[in-house]
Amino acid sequence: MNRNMKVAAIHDLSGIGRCSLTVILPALSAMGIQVCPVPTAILSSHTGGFGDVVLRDLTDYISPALEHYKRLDFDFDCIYSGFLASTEQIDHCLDFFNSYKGALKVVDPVMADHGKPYKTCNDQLRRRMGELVRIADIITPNVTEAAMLLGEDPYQPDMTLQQMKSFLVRLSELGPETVVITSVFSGGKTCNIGYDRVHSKFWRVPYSMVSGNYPGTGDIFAAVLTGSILRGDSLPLAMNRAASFLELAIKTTYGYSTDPREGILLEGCLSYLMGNPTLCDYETL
């Protein structure tokens, strides 16, 4: 790169837990790109099992924070959402959307994983969603949160090629170009997926999997994965860039056997994001 990017990360900051700008910012950095974070809620720690959590939610801290930004002059090359803690959020990230009309769009709806909502997806928040994924460049739902987008039952367990196809066309049609779909698993293997409408192309990138649930991983991929296209990847490169990442942060953190509620070990993995290391583990879906 010849200059350096920026990207307006509208996403929660949660001291304890290593998720959302937490993750995101030390991941973007590290491969070249500047964060200029936009807070929607800053939470003592993620609500994963740390008891209860102290929200301050920053709604009101959003809309004034981008009229500074625009009396600036100053300018993103990507606009990338995630956790919004209300759904007049929503409303803001149209906002910035609408102001960077140039800028690469990202989604990472968050909502839901493991067949479940969280407790801060409401059913309104959940309609609204579509909003933000209809003026989407690129969006990037686990398998749950792709199937609340469609209407279809968040639990799946095991999806077919034709159901793991259709999904990426559906969440296409409703206007990204590019859908990757996380976490998704089938006939005995879990992957990343991935439809680029523009080429008619079905992408798939396996992983294997270790005893453990860490939060932030979904954070940690969309990034990567953002960061990647930013600086030129195709799309394949991008998702396999993100998931070789993912997988060696998560081997490298169950080796320790450190609390899995605290995260993944970013600090000691993110010389790997430095690099520009060749990738070809993926495959045609």
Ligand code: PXL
Given for the second form:
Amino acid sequence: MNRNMKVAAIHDLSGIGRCSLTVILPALSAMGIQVCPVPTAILSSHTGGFGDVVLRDLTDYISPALEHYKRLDFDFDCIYSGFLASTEQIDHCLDFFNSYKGALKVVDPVMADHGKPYKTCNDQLRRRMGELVRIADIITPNVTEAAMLLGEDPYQPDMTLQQMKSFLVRLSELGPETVVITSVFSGGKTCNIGYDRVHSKFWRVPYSMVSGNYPGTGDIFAAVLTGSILRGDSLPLAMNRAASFLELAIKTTYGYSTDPREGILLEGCLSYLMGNPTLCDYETL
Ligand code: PXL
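Next up, the form predicted in complex with the named molecule, please; the one we just looked at was the form predicted alone.
Full complex below, order starting with the chain above.
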């Protein structure tokens, strides 16, 4: 493995609630990969339940930071976009992606969850998120975001095998070779599903749910999946690594009965990402 791998993570920095950069940084660091944060906004907390959030939009930061990196001839192995604070940031992300042609392009189209858009996601952002999806190599929407990108009903309580495959293929037809959809409900079970267009393969990684709805889990999933792919894992292995890490972290957290708004107890679980356990809990779809 390249010991000096660098990911530019275009995402927000939220003070409390363990999401976005505050989880992406430690997760990828534990996997031996440097995160170079490009904050899109600074927030006092995530927007999921802490009341009146203080938000400082950093839209005017991203382009000058990119210009600095270009002047330095600084290279990145991966550009990874996530939570955006304004529609203009779509253009800035596109500039970032287009400036590093050889980098792996990961787009986590953070917009919504559980059938509903986040407070900060307006119609314009929703419409333009497709522009990032089009140029991505890998996208990691949750099922609500996947449906929104396809113009389907955001609430998808029980998907058939045919619907899951159709979502994956149609999203891939927008551009990305690899599509992973998280938090899919099908036949009373929860799973993450993936599609590798190059090899025409569909994958499903089931996981067991505990009650308790923790923020930031999608961000952790995307970060671990990205780190795993950068380290050379196959798609099913990377999906399996991300899902099994989250299952461990969520079950650890649930046992301590902490306030779910504070997110998962990531700090005590990071050592699991440092090792390289053998994982083989996936199925073809
Ligand atoms: O985890 C997604 C996310 C990222 N960033 C902010 C959020 C959320 C979800 O609520 O509020 C600021």
